[in-house]
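Take a look at this one chain, the form predicted alone, written out in structure tokens.
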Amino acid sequence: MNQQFGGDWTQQKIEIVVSYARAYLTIMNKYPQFRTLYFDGFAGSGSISKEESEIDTVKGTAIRILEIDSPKTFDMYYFVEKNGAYKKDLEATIKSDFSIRNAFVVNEDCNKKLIDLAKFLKKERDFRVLAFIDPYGMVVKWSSIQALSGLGVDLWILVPTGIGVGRLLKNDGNISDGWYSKLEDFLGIKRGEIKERFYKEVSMQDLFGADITLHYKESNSIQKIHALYKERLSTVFRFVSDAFVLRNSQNSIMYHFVMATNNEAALKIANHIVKPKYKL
């Protein structure tokens, strides 16, 4: 069972991760004292269909990463996929084509496995991790990202600024408790701060002279969402890269794709990959 192709930006996103992985392994090849681990929180089936007929497909990020063998492979691969059918397909492909790789595929929630990854790295201090988090909407909780604080992780994460957070931040500020809870879990801040960040309060009187307060969403809210998430990532990691902005056919922003790291050299590589080749 193949995943559906999201457009040209899907391929661009894959190329960014693969290009970074090649550079990452080139550098890590110089440090044999460290073991390398590739972690994919939403690994998929291994292939992505461009058409509903599933005839025209492209290789997913998991397969492209497994194909890298120069200057070295990762010492371990850990693929997380919550969809049982996708998990089985990816597992079958690995068994068939990459049996020599030290690869694991688990049918689990990414949030749980990020917490488990953090626990693993606190015990296994010689591991260095390249992680790729490509979620479906706002399912990655801030507490899961926060667990990675101080660890040897380079994290590429797709942030649903436009199609996720932006849609929940209603123009009139009339946000349900359920949506506020989702925003709080995703951003790691309370609803009071969310209101302060994205809304202006205007006090006025209604037709009968009663005092009322209206809320208006700030202009350029999508860019402000990106700025906030980058700020939040900076509380966990030392550096956050420039963003690759993913837009739909109407040129509306859907996602910001960024890399967070504790290594300044890694930051320079990420910015070099994103800017000249893939900037929209």
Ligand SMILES: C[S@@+](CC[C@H](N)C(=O)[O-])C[C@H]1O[C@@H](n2cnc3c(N)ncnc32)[C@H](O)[C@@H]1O
Second form
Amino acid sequence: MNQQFGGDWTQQKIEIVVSYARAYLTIMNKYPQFRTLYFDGFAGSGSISKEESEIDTVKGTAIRILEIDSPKTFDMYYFVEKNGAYKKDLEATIKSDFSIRNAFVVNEDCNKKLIDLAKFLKKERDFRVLAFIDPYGMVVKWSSIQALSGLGVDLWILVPTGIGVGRLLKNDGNISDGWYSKLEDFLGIKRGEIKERFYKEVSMQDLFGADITLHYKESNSIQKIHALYKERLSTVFRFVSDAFVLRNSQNSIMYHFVMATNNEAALKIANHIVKPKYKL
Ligand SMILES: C[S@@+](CC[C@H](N)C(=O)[O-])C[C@H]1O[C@@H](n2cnc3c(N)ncnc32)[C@H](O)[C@@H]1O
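Based on the form predicted alone presented above, generate the structure block for the form predicted together with the named molecule.
Complete assembly follows, chain above in first position.
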């Protein structure tokens, strides 16, 4: 079962993670004291359809990463996929084509598995992790990211600045309690701070002299959402890379794709990969 291809940016995102993984394995090959783990929180089925028909397909990131064998493979692969059918498909491909890899596929929620990953890394101190978090929308809770604090994880994360957070921050500031709690869970900050960051409050009197308060959304809000998420990531990781900006066919920003790490060399590689080839 193939997943739908989102456009050129789907391919660009895959190429960024694969390029980074190659560089990562080249470096880690020099440090045999560390074991390497590839953690994919939204792994998919292993293939993505370019068209409605299932004929024109591209390999998903999971397969592209499993294919890398030089200078070394990852010592372990952990794929998380919440859709049971996709999980089975990915597992079947791994069984038939990559049976020699030390790979696990689980049918779970990524948030739970990020917490489990953090617990695992606190026990198994010699593991270094390349994690790829590729959700549709605002599924990843801030608490799941926060759990990774202080651990040896390089985290590529697709942040739904335009299609997720940007859509919930309505222009008139009239946001339901449900949407505020979604924003709070995602950003890890309280409603008051969200209001302060994104809205100007203007008090005035209406035509009949009654006091009213109007809310205006700050301009450039998508860039401000990106800046805020980067700031949040910087409370967990020492470094956050420049963003690769994913736009739809109308040129509107959908996502910012960034890498967070505690390692300065990793930051430099990520910035190098994101910038020259893929800048939009
Ligand atoms: C954007 S697609 C992943 C594409 C994949 N990374 C690739 O490059 O081939 C997102 C996937 O996440 C799965 N998913 C959605 N919510 C999830 C969750 N909470 N935990 C884990 N997987 C989830 C969906 O079923 C879908 O297959």
